[in-house]
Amino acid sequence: MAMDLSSKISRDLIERIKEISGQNANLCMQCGTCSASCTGREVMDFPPRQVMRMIQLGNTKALNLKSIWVCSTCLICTARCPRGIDIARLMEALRVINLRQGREVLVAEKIPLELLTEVPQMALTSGFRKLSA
Amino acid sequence: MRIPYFPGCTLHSKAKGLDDSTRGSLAALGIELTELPQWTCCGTVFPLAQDNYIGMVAAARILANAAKEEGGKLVTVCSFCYHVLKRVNYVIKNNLEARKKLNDYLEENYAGEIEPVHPLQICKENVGLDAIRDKATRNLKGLKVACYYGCMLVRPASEMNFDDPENPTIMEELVSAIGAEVVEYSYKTTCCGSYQILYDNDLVMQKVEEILNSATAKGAEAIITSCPLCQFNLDWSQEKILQKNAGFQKIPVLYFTQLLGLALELPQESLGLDQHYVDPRPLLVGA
Ligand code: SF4
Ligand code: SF4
C-alpha cells in the first residue's frame, strides 16, 4: 500500500518522531546494517530497517510493531549505522509517543513470580522505564 | 587514595557480592572508595526522547553532590550506572539548556565538573598493571576466562569514551596482569536483552545461548562481567537453556572484581561466591 505523504497524520507523525528524538530518518539508505546488527531482530516483527522506512513514510503501522517494544536499546544499531542515525532513540520515540497515551506493555501482575523475585533491582527500574507508562 | 563511590540500587542488595569484591580488591590495591552521603537509584536507563529531562534528574542529582565531595571523581561499577551518570554527566556539560532546567529543578549549581569512572579504568590508570601483577599473588594460572562487556560500557563511544567500542580490550588486560588466560570470542559486545528478561524472555534465552556458547566454544571456563543485569541474564538462564537442550555446557559467570579479589587473596567468604546460579566455586576454590 503506498502511502500518502501529504496526509496529515502521516505529516503529524513524522513530525513528532522528529522532534522527540532529534534525529532525521530521511538520512536512512535502507542498507540493512541496523538489521543485521540488530539484539532483538529474531522477535521483532519488522527490523529497524523497515522500521525506519517505515519512519520516513509517516506510516502510522510504525506505533504498532512488536519491533518498538523488543528493542532493548542496546545501540548496536546507532553505532554501526553508516549514515550516523541514533536509531535507538527513534525506536524510543515511538515507544514514548504509545506510552504518554497510556499504551505500556509491561504490567507488574504478568511478571513471572520466579523472576519477580529473583531479577537484580535495576532489571525491575529500567524495563519499568522503557516498557510503561 | 580516596575516592567518592556510588554503589547504586543493586549493590546493596541482589549484586552484594559486586560491592564487597569491588571495595575490598580496590582496598587491597590502595584506593579506598568513600560511599557518597546520601544517594538515590540512578534511574539506570539514560532517556532517549529529548524532551525528558525527568528522567535525568536522579542522575544530576548524584552528580551535583558527588561534585561537594572532594577529588572531583565518582566511581560506580554497574555498568548501567556508569552508563546513566557518564552519559548525564556529558549533557550537563555540553548541552546548556539541559544544564540549566536540570539546575533550576535540583536547586544546584553543576556544570559536569564531576569524572565518573569505572573500577576498571582505575586498575590500568591509577594502579598500574604492573602493580596489579606484583599484587596479584594467588597463581590463576591456566585458568581461561571470557570477558563480557555488553552494551552500557561502551555504547555511545562518543560519550561514553571507555574503550574501542567494537573491540574493548581493558577487561581483558586485567585478567592477563592476574595471570589467568584470556579467551577471545566474538560476542563480548552483544546485548544479552537486557531488562527484555521481564517481556520478552526468549529473547533473552536466545542471546545469552548464543553468547555462552561462542565463549565456550574457544574453550573459556569463566565467563566475567561488571553488570548485575548481564550477571542475572547470562547466570539464570543457564538452566532453562539445558532443559531444552541437553548438550548445552554451563559456566560459571563472575564480577570481574570477584576474580581480581581472588587474585588479589581476599577471604573467600568476602567475594560472594556463593551467590551465583551456576557455582564458580568448584572452579575456582576446589571446593
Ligand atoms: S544502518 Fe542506518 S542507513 Fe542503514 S538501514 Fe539502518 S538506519 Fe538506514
Ligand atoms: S537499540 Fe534496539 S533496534 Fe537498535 S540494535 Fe539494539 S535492540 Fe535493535
Given for the second form:
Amino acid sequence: MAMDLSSKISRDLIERIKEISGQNANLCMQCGTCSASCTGREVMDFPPRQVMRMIQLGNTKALNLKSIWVCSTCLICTARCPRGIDIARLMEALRVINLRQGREVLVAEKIPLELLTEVPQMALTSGFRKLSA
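Please supply the corresponding structure for the form predicted alone (the preceding block corresponds to the form predicted in complex with the partner chain).
Chain only, nothing else included.
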C-alpha cells in the first residue's frame, strides 16, 4: 500500500507542475542541452537536466533543491531546448508550489540593513517577487 501512496504523490506533483507551468516535462529526452547552456549550473546542486528528470518521475525532492531558487530565469535553456520545453517555467512552477506551501527563501525581516541601503530597489523587488510569498 505504501507504494500506491508514493505513486499517487508522484502523479499529483506531476499534474500540479503541469497545471502551473503549462508544460509537459515528459517531452524532455534528457539531451542535456539545458544544463550545458545554464549560466547558473556552477552553483546549482542539480543541473537543469537532472531537475527535469526529477519532475518527470514526480520526485518530491525536486521541491527542496537549491537549483530551483538559483535559476535566474534567463531563458537560455528554454531557447535552446530542441523539444521546445519552457524549462524556466517548470523551475518557476516548483518555486510557486513551495511559496504556496509557505516556504519562503527571502524574508524581509532577515535582510541586513546595510544590504538594503546598498542594493538597487529593482533588485530587491525582483528578489521578493521570486523568493517570497
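Numbering follows the first chain given and starts at 1. Superpose the two forms; the largest set of C-alphas matching within 1.5 Å is the rigid core. Quantities reported herein were computed from a predicted structural model and do not represent experimental measurements.
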{"property": "Threshold 2 Å Cα movement between the two forms for residue 15, core superposed", "result": "no"}
{"property": "Core-aligned CA displacement of residue 108 at least 2 Å between the two forms", "result": "yes"}
